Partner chain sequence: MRYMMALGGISVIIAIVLIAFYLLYVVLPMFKPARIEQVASYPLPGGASTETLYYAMEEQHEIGLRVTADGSVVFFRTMDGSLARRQFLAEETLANFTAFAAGDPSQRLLAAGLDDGTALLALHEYHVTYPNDVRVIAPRIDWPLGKIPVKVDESGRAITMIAAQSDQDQTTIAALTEDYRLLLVNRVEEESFLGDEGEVKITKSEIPVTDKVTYLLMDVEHRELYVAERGGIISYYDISDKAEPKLTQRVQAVTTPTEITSLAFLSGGISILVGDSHGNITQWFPVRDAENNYTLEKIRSFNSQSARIVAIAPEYFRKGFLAVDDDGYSGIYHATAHRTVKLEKLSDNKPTRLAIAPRANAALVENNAGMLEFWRIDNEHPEISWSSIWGKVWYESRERPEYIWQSSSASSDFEPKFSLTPLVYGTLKAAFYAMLFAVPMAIMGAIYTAYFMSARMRGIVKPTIEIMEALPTVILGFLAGLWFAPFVEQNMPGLFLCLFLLPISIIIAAYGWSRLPDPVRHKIPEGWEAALLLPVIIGAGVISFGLGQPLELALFAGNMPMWLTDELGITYDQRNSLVVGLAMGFAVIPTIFSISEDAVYGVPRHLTTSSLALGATPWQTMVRVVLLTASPGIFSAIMIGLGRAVGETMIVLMATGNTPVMDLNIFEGFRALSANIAVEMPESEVGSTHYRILFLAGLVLFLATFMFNTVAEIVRQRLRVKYSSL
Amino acid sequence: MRIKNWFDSGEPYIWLNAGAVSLSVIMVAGLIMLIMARGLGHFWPADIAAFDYTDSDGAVISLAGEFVDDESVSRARLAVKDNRIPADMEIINRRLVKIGNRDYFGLDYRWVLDVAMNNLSYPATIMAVERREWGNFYGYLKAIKENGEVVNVAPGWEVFQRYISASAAISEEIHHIEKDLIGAVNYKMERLRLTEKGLALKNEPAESPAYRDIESQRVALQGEYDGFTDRLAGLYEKLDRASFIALLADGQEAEIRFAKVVRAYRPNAMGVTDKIIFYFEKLWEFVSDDPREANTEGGIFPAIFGTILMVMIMAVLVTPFGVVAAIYLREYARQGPLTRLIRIAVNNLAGVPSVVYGVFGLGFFVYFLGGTIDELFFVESLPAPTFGTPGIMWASLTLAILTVPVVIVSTEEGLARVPRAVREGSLALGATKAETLWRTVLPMTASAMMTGLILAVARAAGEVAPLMLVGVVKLAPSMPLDGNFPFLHLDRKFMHLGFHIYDVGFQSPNVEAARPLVYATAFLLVLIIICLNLTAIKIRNTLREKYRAAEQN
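Coordinates for the sequence given above, by itself, in the form predicted on its own:
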């Protein structure tokens, strides 16, 4: 009887609900912690091991690299007869070693058996060299060359680092000239070409002042371009002078140009403080630099920027449309079968697969609307499309349509919670219906609007399928925001963290190198969504407190 009364009181269901919520929170927190550990641990400078390894054919080779993973496997799983494994050993431990030097070995990861390893050591002088291509190099520094001649045999580590710093400064200047200065000149030259083509389409006389002005600007820009290319030639010549010779673990010599080096370090000789400093330097590079090596090295700043910019544009677009639709359905539309049918359709839209929205965005926004805009306003650019091609504006609009049902439903629920007496009191004091709505009802509904926006942002930031059709790319040559007028280029393609995770995880030619970056990028995407949501929640709570008294009255 007591148990029956206990169940009738509803208390077991309260505990069951609390337990389910707690379990969900623990699972989500555990997943985030797993992603964080797998991703952020990648940037810690692991020690480099050197050892002799007996290959399957009996040959002994010298290898060096970082131990990345290990596992125990059964003899049956190896499925080969291996004389290196003792006859009584059924469980064999093997390790995944990042041996680097892909341009010499053909691959930079290799599984090795513990029983075939000998003379394991961690030399203090072995170094890891991060390169702009071909991945990491592991070896020993032997000499430095300039203009093809050896100038320093067995150089000190400080001297070696000075060469790397000098080369990095030259490379940075080259990048600035090529991307910023020459990029700006090329952009202006292209604008002049389009302006000239526009004049030709208007049958402007060739001797008109407009043509002469274009020609004078072109001559000036060409002069700037020639000056930049002369500077580049000198910098490239200076950059190509220096290289260094290093020894691989097996004694082979390798000559590497300093121009190809990002950084070099000796993790076995680094203390804890040095490793912590190095870790945060790598972490900052990850969030602030451009990607390289098929997106498996470098940073992901363009993807971060593209994700945040797309979400912000989407939020600006979806909020007014969703709020206006909700106001019409709740405040102005006649409540009848047609209105109920519209509400059902809105609710059903939330369940449509996202890729369907992508197909709609490609067909309507890109081909129809974008093509029409090109024919009306960018005829001088045709046949090359301006807005008739996937870009960040069409991606933002597509996601706005995808998330607008959430905003409509949340805003309608907020409007329904406003007491009828509030409306009647405002009207009784002489306010019009529009004034009542704008000055009284909508402010009290602001928290519900923000709730809808929070849900919309959370969904839009993680969508990938529709973006693959309407604007996202593996690597964007230029970001949608730069220093060239009109500064915000809504027609450009962009990078996105969600697509970056898909590309690195499933399209990368180097799976082992890509795996930790998938975890790190996923954690960063979750962190960005949390930050965006916390900002919106803070605004919502502020508005809720501001109008709490009005809601109670």
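Form predicted on its own done, so how does the form predicted in complex with its partner chain look?
Partners and other molecules have been left off, which leaves just the chain.
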């Protein structure tokens, strides 16, 4: 009876509604924590376990690797007859081990059954070697070779590390020469080729001095280029000299050249402080380095850079438009059917699916506008398109249209909150309408505009679907901003954090290996977007209070 009364009072329904809120909050928090745990956990130097393992064919092998995941599955899900599992065991525990050594095993990861594991230990001397190819190597250091001869039979860890840093220094120099210096030469060569072609298109006579000038520049550049290649050859020879021999867990010998080594560490021998230092080094590498191995290793600096640059160009484009449109709507337009129509239009624009903007951007900006620009200004490089192909400018422009409603709505809200008394005061003192607007109203709405801009930036940073059509690539050969004149290359393609997540997570040949990095990238993106949004919310709330106070005075 009491229960019936309780139900009649409607209490349980209220609680159920409350449950929906709690569940939503739990989902948001859980999602963010999941990304954070998986993304940030990746950089921690996990201990390397070594153990004997009875394989499905009964053979016993020695494996070494990091435990990544574990789960308990029912026998039915394993779906194989397995002699190693006791007959009465229905739930089986298994672990995912990163065994690395892809060049020896074919796969980085492997599920192992707990029941078939023996002699688990964490030897202090086992090391993890991060390589430029084939992923991590796990094994024991045995000897160091130079020019094919063993020079150190039982090398100390410090000696080994010295070799690594020596070769890293050479690698860095090679990278600098190849990417920056030779890249610049190639860029200039390409400019020369285009200038020459442009001259030919203008029917410049073949004996004109312009050609001779180009030729002499080309010779100079070629000389520079040859100098670089000579230096490179020397460096490569030096780099290739040293290698080391290591033992895999099962006793196989492997020879690895130092040139291929990024870093080596012995996590089992590291203390907590060492691990923390190591952790932050890895974290820094992640945000500051170029990607390696088809984006599954290394850093994501180009993606961060591309995202920021794209968003900045977009902000430059979107702010004036959005603000002007908002001012028109709120201050100048007669409030009638037309403004109502514009409002509906703005709201509609906000609701149009982002991929439709991408379609529009590709068709209108890239093929139509870009194609026209190419025909008018870049005839010499045709048929290779300059602006008639997806690039950072079109991506920014497309996202600018996509986010303009956000700026409009936010600015309008700010304008609406400016107290009437302020405007009237200004007008009463003899200021014109434009002066009032410019000197008093707009400064007061600055933070509202800022809010709109931040929200627009946050939206643009996370948007991927339209970018896939108008300019984003999985691996950009050169950055849209570099040391070559005119420095900012609006026609170039770029990398983007959101697209990086999609591409590495879903298009990568080795999804398992890429997964931790995708989580880390996702965490970075979420972090950026949450920070931007919280800032916007904060500004907006302070603003509202400020005006509420102003109105009350």
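Take the two forms, find the largest set of C-alpha atoms that superpose within 1.5 Å, and that set is the rigid core. Residue numbers count along the first chain shown, from 1. Here the structure is a predicted model, which is why all the values come from computation and not from measurement.
Relative to the superposed core, residue 335 undergoes a Cα shift of 2 Å or more between the two forms.
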